[in-house]
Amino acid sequence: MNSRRDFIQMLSAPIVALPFMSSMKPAEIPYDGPVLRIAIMGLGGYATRVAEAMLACKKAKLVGLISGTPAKIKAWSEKYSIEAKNCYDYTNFDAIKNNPDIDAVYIITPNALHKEQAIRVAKTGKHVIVEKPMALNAKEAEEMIDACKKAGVHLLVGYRMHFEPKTLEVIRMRNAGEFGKIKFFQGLTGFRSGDPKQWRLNKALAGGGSMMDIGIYSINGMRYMIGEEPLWVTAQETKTDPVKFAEGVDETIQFQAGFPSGAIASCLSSYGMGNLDRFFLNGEKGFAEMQPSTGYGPIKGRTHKGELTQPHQAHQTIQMEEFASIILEGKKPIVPADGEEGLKDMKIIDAIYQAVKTGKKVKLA
């Protein structure tokens, strides 16, 4: 070193660099984690949106196929790269016992199988996730449970909403109080269904009609907003189109639901009307709106604090992450998505349809 200027000159050098530094982005670190391994049973419309939102995970891995389509198993162990020995159709999937690369089975089937399949998953010791309604019934959901007890194995239920961000936000302002005392919620779920021979119309398939599939989201949605378990349903059925919407298979429903802190709901669940993706919730201080709320995305709400601008990200690809979470490291997530919060939604709707039946009010134990 020549002089006292060099000397400064270095010492300065690296605060300089400063500015620079501080505008650059820290590289992404590589995932090194354990990873969920994932087997997906039913490769139809809804399973392929999952599986290509798990392209984007890091914790979970799409690993393995179960169809009663050759060709749909050849098409997608091209595109995902599955390996042949990880591929299964309904007869023999038991097989999958023996098989180290699977850790968990996501079953997207019609459903009146997810009682048998998940079962016959279970006893395999492999990891349940099912879509739902996860049966068809509150009894059917109770042997999901016992049976997945019994093996060992975790039971998760698909509810994505469970995870979505901007839905979090409502809830953590509800458990924050700023909603003050919670008052109504309205859920509003529906959409006009197409091909009238799909398995959805199918009473023995699908176990009822708009209820078992979009009206869930009201149930489910009630629940997680008011932060309450319901006391009493009563509800009632509208059927312009008995041909489509044959015996057992219900178009549009009403409902409604008391709660114990004095909080009620008023749901609508339909087949034949469109624009339907919409929850309110009304509390003494303040409000929240969802537009659409339980859709694909993005979420769109606010509150009477203003827009919700939380990001938006597939939801299925946050739902698999978080499963592999709940799974592979014991996190517990705000809201529950096992088979118990299934089951609970299960129970409603038994009681739904009661009411529909009796045209009384019905308690729920």
Contents of the next structure:
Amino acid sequence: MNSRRDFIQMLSAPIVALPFMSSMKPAEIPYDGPVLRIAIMGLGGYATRVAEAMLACKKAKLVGLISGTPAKIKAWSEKYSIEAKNCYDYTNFDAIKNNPDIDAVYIITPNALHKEQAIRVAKTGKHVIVEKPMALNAKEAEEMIDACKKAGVHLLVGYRMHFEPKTLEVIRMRNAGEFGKIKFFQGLTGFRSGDPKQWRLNKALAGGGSMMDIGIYSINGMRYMIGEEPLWVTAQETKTDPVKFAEGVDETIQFQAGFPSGAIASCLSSYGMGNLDRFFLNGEKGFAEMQPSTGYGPIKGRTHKGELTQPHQAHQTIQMEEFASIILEGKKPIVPADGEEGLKDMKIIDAIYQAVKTGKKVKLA
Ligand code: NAD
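For the form predicted together with nicotinamide-adenine-dinucleotide (NAD) instead of the form predicted alone, what are the coordinates?
And the full complex, kicking off with our chain again.
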């Protein structure tokens, strides 16, 4: 049985089919709806995780590859059964324009490459999915949004936490007023950065340091956990290793933000400390705490009402299913993950860097 159509036909089949059908769980009912056919650009560490997770997707499928390394194209093609006609390198991927078998390109390259690559993909008429941070700053993000609007394609950012079930439960509780008026958010995101030669510690490729890479989870988190946009930020930088973390590559930044309701946030972004993966949301009637809060999971957390028990699934599987629903079915997610959403984070990152530089409170609205 290959399709939902076959399954429906089977429903009208004689009674002999029934024992087999009754043993089928809903998840096993074959899917033959539309599928988002995706090419991944940049076959590195995170792309590997996304590709594996996509094997469990119904609505999203890896069908193409873009890489500058022929050996990777060969290995990935064999592993994921990718046709040679769907493989490109960084010089020729504009030709995807003429490939009817690819719907979207997922850009998973170093941060500094995102803008130019996204604009090139948009010009091919294919939908753009880009990893976080979507760009190096708000100006670049705006250029990407404009290019995608002009081309009439979606622009989505790899904000996997926007679809994570425990996170969505906390958001549901907040929207239902279960925490009462929100007063405070704390976001601690960081890890000890390894190899000093990696692109993440190269300002030209990363656009900054921990803030661009991991601090963005606290920025994004304070917005979706509090459910408001900040009015101002203040920020302070600490550097213990100026050789490893050169000028323009932040090791640790603490930042604070104020929100329209009067809620405040206090966050830490670091490449110099381990065990930093914790969110705490405090309201007048209750609280939520999550640790780990943004790692690959399983996310763990509790509220004043008890443990969060929503089941874990690979974040990238859920994200890609949701992205397919957004692009193919016009689904509106609870927490958006589009270019405008990414731009909001880039504006806050710009403001945080400005606050570090000037030592002053920077207004956002
Ligand atoms: P990585 O170093 O493992 O992979 C980067 C890939 O880009 C490599 O395959 C590399 O060959 C390729 N590349 C193309 N041009 C390059 C160039 N000029 N210099 C260096 N590499 C080049 O990095 P990664 O961890 O996969 O990160 C890639 C992107 O994914 C980053 O934007 C990062 O922030 C993002 N990311 C997101 C998550 C998440 O949870 N959403 C997790 C990890 C990384």
